[in-house]
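Have a look below at one chain only, the form predicted alone, in structure tokens format.
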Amino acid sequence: MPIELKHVSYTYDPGLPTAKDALKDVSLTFREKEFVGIIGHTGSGKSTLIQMLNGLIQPTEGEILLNGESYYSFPEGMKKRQLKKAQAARLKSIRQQVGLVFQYPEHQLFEMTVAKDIAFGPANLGLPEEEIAARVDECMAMVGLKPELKEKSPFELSGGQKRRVAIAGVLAMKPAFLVLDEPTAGLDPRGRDGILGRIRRLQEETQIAVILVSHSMEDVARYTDRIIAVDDGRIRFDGKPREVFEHAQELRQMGLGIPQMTELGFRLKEKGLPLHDTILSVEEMLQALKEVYSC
């Protein structure tokens, strides 16, 4: 069930002096079971991109397809009422399959208890109470929330726990794609590692596809299998983390950094140390230095 973007563009305020091209002729495919990181400076177009995946924004030009079916194309000749009904049904189906967790998702919490907040989406699907309760328990376990928190107010929880409740609420819809917009913003290092580590394990265990927007080069290098770099509304790089971070100079020109260990590796190479691969982590650096000095 891939998501395909074909020559997608989006313009804010078209026809006005304030018009801005947020995306320009973007063609991408997001596949099942992969963990993708999206990077780009503020205003690069990455948030517009992920909102399109969830159907919150319709392209100005181009087409988006989920499992080969267009988000917005319908048979000609449909009456207005039929068309509106079909559009609503299509968007509902898309949002069940493509779950979006916004930045600072705790601001979206509103129910009196953790269980009710997680159950909100499944309840709107009209599922039986037994199925809803099972999904609440399952998704709390997935994100590492203890069962005794079910009847607590989500507003009494820590920042990291609130994030987990919000993510559990999206997971309860059983989407094929989980889209996360800066899910660790404002958290301390321990909270950040807890959230991302849990998401990585979740992706490996359930094979859900994860699309992660992040400003942290360390995080995308550590957790993702593929990185898409967005700059001025266009896709500049799309590949494995090691391939993307080889373009250090271009990334800096885009206003982005590279992982600290990658930077250190490049500097050591400049000093003549025979490091062969682009280094992404402390563990890789230690292994590379062992290989150099054991020769």
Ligand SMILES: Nc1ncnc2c1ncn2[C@@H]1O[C@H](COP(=O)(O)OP(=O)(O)OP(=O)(O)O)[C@@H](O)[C@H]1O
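Show the same protein again, this time as the form predicted together with this ligand rather than the form predicted alone.
Chain alone follows, minus partners and molecules.
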């Protein structure tokens, strides 16, 4: 059940002096069960790209398909009313299958209690009460929220907890793709690892596909299987973290960097240390050094 983008472009405010081409001729496929990281400098079009996956904005040009079915084109000869209905139904099903967690999602909480807020999504899907209640419990456990927080007001929670509530609210719709826009922005290291670690485990256990937008090279190197680097609305790199981070020079030119350990590895190599592979994490570095000094 892949999401395919075919030559997709997007322009904000077309025809105005503020017009901005946020995406330019992007072709991509997001497969099932994948953990993908999207990196790119600020304003490169990452948020625009992921909003498109969920049908919140419609490509100005090009086509986007979920499971081989186009988001916006319908068979010829449909009447206007029919078309409108079919479009609404399709978007609803897309939004169920592609769950999107926005940047600072805690700003969108509104209900009186945590449980009710998480229930908002499944309730919109028209699920029965018992099913919704079961999903609320399940998703709170998934993101690591204690059950006693259920009846609390979301506004009494800490920033990190609020964010977990927001993520649980999207998970409760049981999407096949979970798309997260900088889920760790503004959190401390422990909060960050807490959230990302849980998402990784969730992905391994439930086989949900995760698409993670992040500014932290360490995080994408550590958690993802594939990295997409966006530069000024175009895809510059798309591949395994190890492959992508080999292009240190180009990444730096794009205003990005490489993980610290990768950098260290390159420098050590320059100094003549016989390190073979591109190194991504502290653990790998330790392993490589152990091999070199055979201890």
